[in-house]
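Just the one chain here, the form predicted on its own, laid out as structure tokens.
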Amino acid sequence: MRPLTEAETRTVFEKLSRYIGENIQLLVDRPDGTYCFRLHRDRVYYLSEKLLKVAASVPRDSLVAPGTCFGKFTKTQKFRLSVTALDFLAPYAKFKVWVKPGSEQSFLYGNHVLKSGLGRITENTAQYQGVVVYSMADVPLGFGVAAKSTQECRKVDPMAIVVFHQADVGEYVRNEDTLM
């Protein structure tokens, strides 16, 4: 387990800023202590500094997950955000999309959100902006990328894709053996 390099930190923070904007600072400096990001086996973990000190005494081969996995680096050094980061990103999300109850299951199976399943969308959402997907009961379901802006969503036909699927809580069941 090691600290992120400058390039890795920039890549992770650029990805996080697509979803939570300037609120990244709120992830690091929290009222309950200071938190940090660490890299272990190409995965980026988010953990408190107290936990970091304890994890330092564990041998590297025995360490499975020192904190919450926020995502992983691919072989081409791109960062893929994991669904395990949803609980930390949802409260700070700048742009949100609510799906109708009939479309929740489709999204949780890994499908994109269609206009017919769109309940609400945050005003001034730009195209290709990162969004957090909620149910109509304000339960975070996952995150994605807006395929259309808010204005385009009003005019598009019902079968058009409005949010590209990135990750959802259904992955806990579908990919439970590879999530760690």
The other form holds:
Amino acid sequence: MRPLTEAETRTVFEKLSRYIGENIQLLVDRPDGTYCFRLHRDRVYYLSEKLLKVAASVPRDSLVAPGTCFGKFTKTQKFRLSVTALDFLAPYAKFKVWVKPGSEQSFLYGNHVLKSGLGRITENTAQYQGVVVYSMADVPLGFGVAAKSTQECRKVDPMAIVVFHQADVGEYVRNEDTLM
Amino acid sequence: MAAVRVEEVLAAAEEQEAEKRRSVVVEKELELEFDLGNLLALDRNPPPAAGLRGAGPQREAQLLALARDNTQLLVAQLWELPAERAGGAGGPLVARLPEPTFRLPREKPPPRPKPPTRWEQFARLKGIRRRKRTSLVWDEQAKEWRRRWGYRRAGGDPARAWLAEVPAGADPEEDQFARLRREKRERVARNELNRLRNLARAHRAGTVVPAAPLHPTGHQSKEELSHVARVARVSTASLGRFQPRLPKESAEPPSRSGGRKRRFEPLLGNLAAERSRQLELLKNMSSKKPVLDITRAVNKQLRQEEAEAAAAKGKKQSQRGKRGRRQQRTGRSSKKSAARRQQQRPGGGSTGGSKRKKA
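Target state, the form predicted together with its partner chain; input state, the form predicted on its own:
Below is the entire complex, every chain and molecule, led by the chain shown above.
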């Protein structure tokens, strides 16, 4: 476990800012204590100072996961967000998509969101903007990338893809062994 | 006596004649290859082995004779080229050489590619290509072609203009000519500074390249020498482990990365400093964003137009459409809700019904 380097921090923040914009500040600078990002086995964890001090005494080989995993660095040093970061993306998300109850399951099985399943979408969403997907009851289901802007969404046919799937909470079941 | 003399004289004359011919006619087992464009002759015949062994005047004479013979053949080839007299009948004889066919290796190694300047790096990053522009442009006033830049440029040199406009909002007392001169001087100085910086960077980059020559050259800087010493020290079978130390040399063997070590911040270091660094980074990132996102602006404009169009339509149809629709809806919903109420009354779930109506 080690702190992120400057370049790594930048990569992580750039990826996070696609979903929560400048709200990353609220993650970095929290009033309820000191929180930090740490790298462990190519994965980025977000954890409190208290937890960090405890985890520091665990040997590296024995340490499975300190804190919340935000995603992992690929071998080409790109950063991939994982669904475990959803708890921190959902409250700060700037652009949201609500999915109709009928197509919730399809999304949770890892499919893209089609126009027919689109319940609501934040006004002013640009194309390829990172969005957080909610059910109509405002339960965060996952996140993805807007395939169409809000304007285009109104005109496309019902079978067109509106949100590209990136991660959903179904992964907790589907990828249980590789999620950690 | 006299007869003998005549024979001798005749023999001597014949010998001389033969000698002359021998100097012109050269016999070779294999034909020479000629490349007249380069004035080159290739002799594939094996050299006479006996005479060349061992140093001495005999070998020199042999080599000289060989060179002379081959030159003779080359010159004979040259004489076969079509020739003409340059500058009339009395001029020297001139032959035009054919195109050279033999590809000579170049004398010096090809020049190394120059490291890109700062601007070239930037241009490559942004995909900026050099536009080719003619250096001459038509000057409408002078009615002639003039250079685009520099001395006697088209449109006149702005530094030599007799009139300078006072920009809006500028101090009217300020000497605009002086300002132009000063700005030009600053531009020139900045350009020169950047040029030197590029040179310095290129020089620095040259020392880091591992393929840099390790053999001694005329002058080597301290970094180059230490680099060479480091490489030499670890270039043994044991990677410099049992290499005797020079006086004043450090005890631990130099690392292969050249003394630079990959360092990370401590795990439990100064968390407040880390946070402030991250906040600074965020500030930098947000400041780099483009001021005007064109797609977003276009989308915004589209949305506004749509909203206006919708509002205009709504106003037109408000009198007729709304009332009718409302009546329909109320009628339908009342029927449904009544049915639902009847169903739900035994269970007593009134809240669920109201919620569904909202959605």
